[in-house]
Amino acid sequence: MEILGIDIGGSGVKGALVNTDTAEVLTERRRISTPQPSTPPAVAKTVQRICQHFNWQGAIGCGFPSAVQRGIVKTAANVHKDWIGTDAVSLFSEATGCQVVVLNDADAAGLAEVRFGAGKGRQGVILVVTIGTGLGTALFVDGRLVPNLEMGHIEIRGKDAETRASDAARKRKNMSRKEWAGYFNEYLCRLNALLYPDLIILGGGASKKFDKFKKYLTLETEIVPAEFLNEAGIVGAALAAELKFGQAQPETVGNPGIV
């Protein structure tokens, strides 16, 4: 099944066509800078432009950097505050004329990794952490998603974790990989103490540099880079649309559903 996957981030909106049977990205990724200010109408226009770029009329999956409950945006850490309370599904559907599913962007990345990537075939508790403009988290228990974990915003030393340990924080403060890894390791240790995962998968843009900072991570828990790297959000968003509109069955082993 071919579906347009779109990954909406704080700095860029990216889309590509995905074969949801194989998780293969079928087209070159189209990226447009996230509009500033990132108001609902402006972002909806950007999603429309990506849809038009592919001349797309089928189902669309959108990963969004917020907690999303039944299509309604609940938080707005890295997008405009006007998003809170917005029906993102209706907004994007109206803008594109397509069926749309919207979910948290880290949840989307996690779906890709657990179904086809670094977590494929693994049982137990899997934590996915995406490292980019913010810190996204997704939790899976025996292959099933617990949605909207949003633990990038837990408090560490009196501050929101992602203001200290995201890749944007590293760039903003001009930190070396070693210096940044100290903050990120502290963050992972806190998550580990709260969730006791069997496996941690690191995704997002910074996952491409895993070899440069893995030696600074002190957890005994197994930590691996995401196999889809920065395309996980696009692939996972498409998979979420397949679950919503296609024939995929959430209870099937290796095909994550939602708890």
Second form
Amino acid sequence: MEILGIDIGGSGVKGALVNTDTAEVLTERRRISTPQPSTPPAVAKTVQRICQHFNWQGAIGCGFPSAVQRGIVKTAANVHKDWIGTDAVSLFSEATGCQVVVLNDADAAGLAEVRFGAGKGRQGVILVVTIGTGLGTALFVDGRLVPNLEMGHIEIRGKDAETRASDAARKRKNMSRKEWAGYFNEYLCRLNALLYPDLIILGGGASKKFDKFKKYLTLETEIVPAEFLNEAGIVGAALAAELKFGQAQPETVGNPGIV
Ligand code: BGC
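Complement to the form predicted alone: the form predicted together with beta-D-glucopyranose (BGC):
Then the entire complex follows, led off by the chain already shown.
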């Protein structure tokens, strides 16, 4: 099935058509900077522009950088506070005239990795951490998603983890890769002590640099970079829409738990 996958982030909104049977990205990515302020109407307009760019009328899957419970946005760490309580599914459906699924962006990226990428065929507990403007986390148990984990905001030495260990924090504070990796390693050790995952997959923009910082990571737990790199969010959002609207095939690794 062909689906338009859209990844809404704190700095950019990216979309591409995805073949959900193969997880292949079929078109070039269309990226538009996230409007500032990133209010609901402004972001809806951007989603509409991406949809128009592809002349799209089919289903759309949208990853959104917040906890999203049954289409309603619950938090707003890196988007305008007006999002809290907004029905993103209705808003984007009205803006595009298409059927839309909205889920947390890290959950979307995780879905792509668990079904087709670095976690394919793996059982047990998989933790996906996306490193970008924020820190996104997604948890899968035998392939089934536990939605909206929101571990980017655990408190470490008195501060929200995201303020030291995200990629935005590295840029904002002009940190060396090594200095940032020290904070990120501390963060991963804390997550590990809370969840004891069998596998940790690192996604988001910074995962492209995994080879440069893996030497600073001290955990014994297996840690691998995302295979879809920063396209995971687009692919996973499309997969979520397929699971909701399409004729999804029985899962090889369990029901991913999209509602
Ligand atoms: C948000 C999460 C999101 C992550 C990555 C965090 O600030 O709270 O919902 O998944 O950023 O965008």
